[in-house]
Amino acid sequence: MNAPAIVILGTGALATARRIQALYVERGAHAAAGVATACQVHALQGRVEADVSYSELGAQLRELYARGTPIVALCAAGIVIRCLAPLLSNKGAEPPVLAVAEDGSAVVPLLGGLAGVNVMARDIAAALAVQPAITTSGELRFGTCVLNPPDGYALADLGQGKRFVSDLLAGESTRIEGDAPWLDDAQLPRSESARLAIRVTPRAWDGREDELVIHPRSVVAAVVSDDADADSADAIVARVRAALKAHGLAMLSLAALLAPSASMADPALAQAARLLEVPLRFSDAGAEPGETNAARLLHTALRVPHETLHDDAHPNVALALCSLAIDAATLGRARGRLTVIGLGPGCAELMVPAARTALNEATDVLGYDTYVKMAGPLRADQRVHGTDNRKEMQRARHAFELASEGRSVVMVSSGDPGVFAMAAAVLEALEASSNDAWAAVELSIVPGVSAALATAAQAGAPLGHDFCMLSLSDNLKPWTIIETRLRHAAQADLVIAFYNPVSRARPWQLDKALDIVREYRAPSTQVVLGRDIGRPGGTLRTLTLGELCSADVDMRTMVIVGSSLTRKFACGDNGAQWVYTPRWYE
């Protein structure tokens, strides 16, 4: 189960938040690679410091939940039930939601009964020394939620599940069929003869009403293609499940697909794990004599004894079935995936969703070393490869190996990791090497709010209309090349957004640059000056052409400077001014 985002209102919040989250940080610290464990305090924007803010709780609660993030509230559950009572209508497919007094004196789950919301208020109201107010009739007479097997099991069929509860409720016994030893402490009416039976097996359900049915997923299927050109998806998943019903195999036994490393960029094979909702795992076959290509692939991969199955009608399938339930990591390896991100200007809030994602998801995180503490919070178990800002190629090389031995790789830009930052060094390292297991990766590059776009969001619109962005730093272009864009997008009369303008190696750059605006550009000519625009700190001054110079910028500011229409307004009482430039030209 996923970590959960721990809400709170006010700072009396605050401190039980905190000890709700070491419980998971301490949980993460010791959970398997690629689990995600990053658990976060969402604050409301204004009165608390966290490490998430939001500023309506309605939308925050209602946005997590829709993805599926479990929930802590610490607020009256009568606020929570109210912001989510829209969405509640597949009470199968909902996430654990719990209200937890902001003192710490009482846990009360209220959502999510078949995905662990008591088994989460058992653990958080352990932590924090109270009962928790669980109120479920299974679990209060049985000790657990017989409709809600751990990990690496699944309910066959949830109506049938609930009305078997009922019966056990109404007094029937019960018997186990096959290994369960979850239960093994549960309080459940058993007897041998009992009419009713909970059956763990990999075996399709046949529609008996005296059976709760739990399929482990301990069926894991290879698949290779002979052809010449590549399978289809649906076909893959077709032939899967063609192979797993010759077998009267049950589809929620499948734990993995299996497939050959030659394979690994094939985008059909991704589809059809997402289709079957599974595990993509990649293996070299072995030399197994008298074997398929998909057995040998399971006598490789798999490390635990098994029976392999073969379906004559489909040859390029083989079927490993094992006796336990199988962990999906433990078969050849994932294919690498490398996830080039931007930050944006700094603030939390201002970050795509993508981008915490794909940070949440990490097993690596790679970034100039400033850049990576503020992509934090990250996980205890997350390995981070922080280096000076200069090593743009080497660490992109890097990222390259990490993520071609089957790892989760994010790479760290400020901003926006296209706009004079690390995707182009990322892209620029794949086309040199011909290294075939870098090419393998999945490349994904997110995008990020750039520091020319927060800095004009706070200005107004300065960048309304067509404008261009320009480094001043010559360390890889030469200044000749600079000063000819330059002097070319002042004479086009584009607002010009200015990065990297001043250095202590190059502090002359900035002077020589607005010579040559001037040369085009009337003195009264509106600039726009962000430092740290997102972060602690952050200012925003606009001044005209003719009032600056080098001394107002340093390595940290954005320079905007406007083009012949950008205007400056007043509005209001408080005196606050604009800066826009208008969408028609003259």
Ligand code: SAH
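Between two forms, the rigid core is the largest collection of C-alphas that superpose within 1.5 Å. It should be emphasised that the depicted structure is a prediction, and the values quoted were computed from it without experimental measurement. Positions refer to the first chain, counted from 1. What changes on going to the form predicted together with this ligand:
- Once both forms are fitted on their core, the CA shift for residue 495 between these two forms remains under 2 Å.
- After superposition on the rigid core, the Cα atom of residue 126 is displaced by 2 Å or more between these two forms.
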Second form
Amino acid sequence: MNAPAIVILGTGALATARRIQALYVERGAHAAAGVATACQVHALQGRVEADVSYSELGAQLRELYARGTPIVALCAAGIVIRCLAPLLSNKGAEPPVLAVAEDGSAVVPLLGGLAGVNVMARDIAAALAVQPAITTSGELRFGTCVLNPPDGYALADLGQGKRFVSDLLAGESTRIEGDAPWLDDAQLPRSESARLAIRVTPRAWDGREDELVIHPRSVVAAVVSDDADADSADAIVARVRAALKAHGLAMLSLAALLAPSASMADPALAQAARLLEVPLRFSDAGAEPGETNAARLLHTALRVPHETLHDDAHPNVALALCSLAIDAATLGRARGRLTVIGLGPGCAELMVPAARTALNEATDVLGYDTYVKMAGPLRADQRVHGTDNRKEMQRARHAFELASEGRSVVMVSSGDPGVFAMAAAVLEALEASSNDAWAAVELSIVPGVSAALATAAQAGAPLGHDFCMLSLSDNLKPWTIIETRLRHAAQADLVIAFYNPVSRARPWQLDKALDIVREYRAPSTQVVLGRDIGRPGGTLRTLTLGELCSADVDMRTMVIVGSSLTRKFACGDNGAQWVYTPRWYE
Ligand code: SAH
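Would you generate the structure of this protein in the form predicted together with this ligand, following the form predicted on its own above?
Starting with the chain above, the whole complex follows.
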């Protein structure tokens, strides 16, 4: 489970928030408690400072909820309910949500009964020395949620589970068959001769109403291709389903799909694992004679005792049945991933959700230190590899090395990763490499809001017609090329967005560039300067080409020089000014 986000609105809640945080920080230190993320206090900007700041409560709660992050909100239960109401139709994917009184006097579990909200409520209440406001009847009676088995186990059927619990509440008792250590401390009415039974088994539930069936994820399915032609995802899924069915095993008992390392880049396998809703792992088949290929895969990947189930008529699929739930992360290895993302100009709202998802799923984050900090807060279990801004190729190669070990690597750039940033360096490293393991990495590039676009949006629409983006840095290209391009762009009346306009090592380049532009554009040409757009202290200025001088610009500035048609107007009493380039031409 992820650590909860503790959300506060004012200083009055900070002390209680820190007490709750201490509970989860302590747990994070003990991996056994299963808390994999850092627990942080999210505080309303301008009112109180803590670990993460947010500007609007509703948006913050909805984002956390949508990401599946457990929420402890130190405010009125009604506020939380109203904020989350638009998202509440899907009961299946519900993280725990609790309201806690600012002074710590009340702990109210609101949502996420099947995700352990009552366990959290009990823990937090105990830490605050109050009684939790538990309202779930089964929970009150038995001291645990019977329908919420721990990680590695799955309830066969929720509807049947609810009927079963209401039978228990009506006074029946139950037997427990199979291994259910998490129920040892539950105050369940037990009896060996009971009509009802809780059965922990990988076998499929046969529909008997007097049983609550819980499946341990204890089966691994290994698949290999029949011949040189790879199978479709549907064919792989059908094969796995048929094998499970032939042995009377439940789909929910499946812990992982295992395939040969040589087929790591096969998209059908990835799709099949998604359809089966299990992790995909890879292994190399050892050379044990007398076993089918798929069975051999299992043999090399599984370190725990298991029974191999296979059928000589279907050598391309084999199942391993273990006595306990299996952690898929211990089997063979995953296909490594490298995702190159852009953070946008700086603020969280301008980062695309796919980049946020990649960061959440990353085991390793690489990039220039400043950007890695901007990507945070990261979890304690995520490895950060910050480097100097100029060692780009080295960083790209490092990313592939980590990803080819099976890790989930995210490379961060600011703005868009393809605009004067890391995506091209990553592809250059890949093209130059003959390493098959690098080629097998799942590479993707997630776009971002580039500085020119973010600056333009604040100013209005200066890029409303044809434009070009030019980097004035001559670190990686000769200055003569820059001059030629500038001259052509200026002559073609393109709006020009200048990246990397100046730096301490490149003091004269901007003045030279402006001299060239001035040969073609009038002093009245509109110019927009965006500095630290989307970051704290960001500023936007509009001026003319005649007024612009290089002292107005530094390396954190985006310079947009308008075309002959780019115009500016003031609007309304407050003097708002807009710059835009019309979409027509005379
Ligand atoms: N990949 C980035 C650009 C990297 S080049 C992107 O797509 O935005 C770095 C240059 O981008 C800086 O020198 C500056 O000119 C510009 N820049 C980056 N972030 C900016 C911001 N937040 N505000 C203004 N300019 C920015």
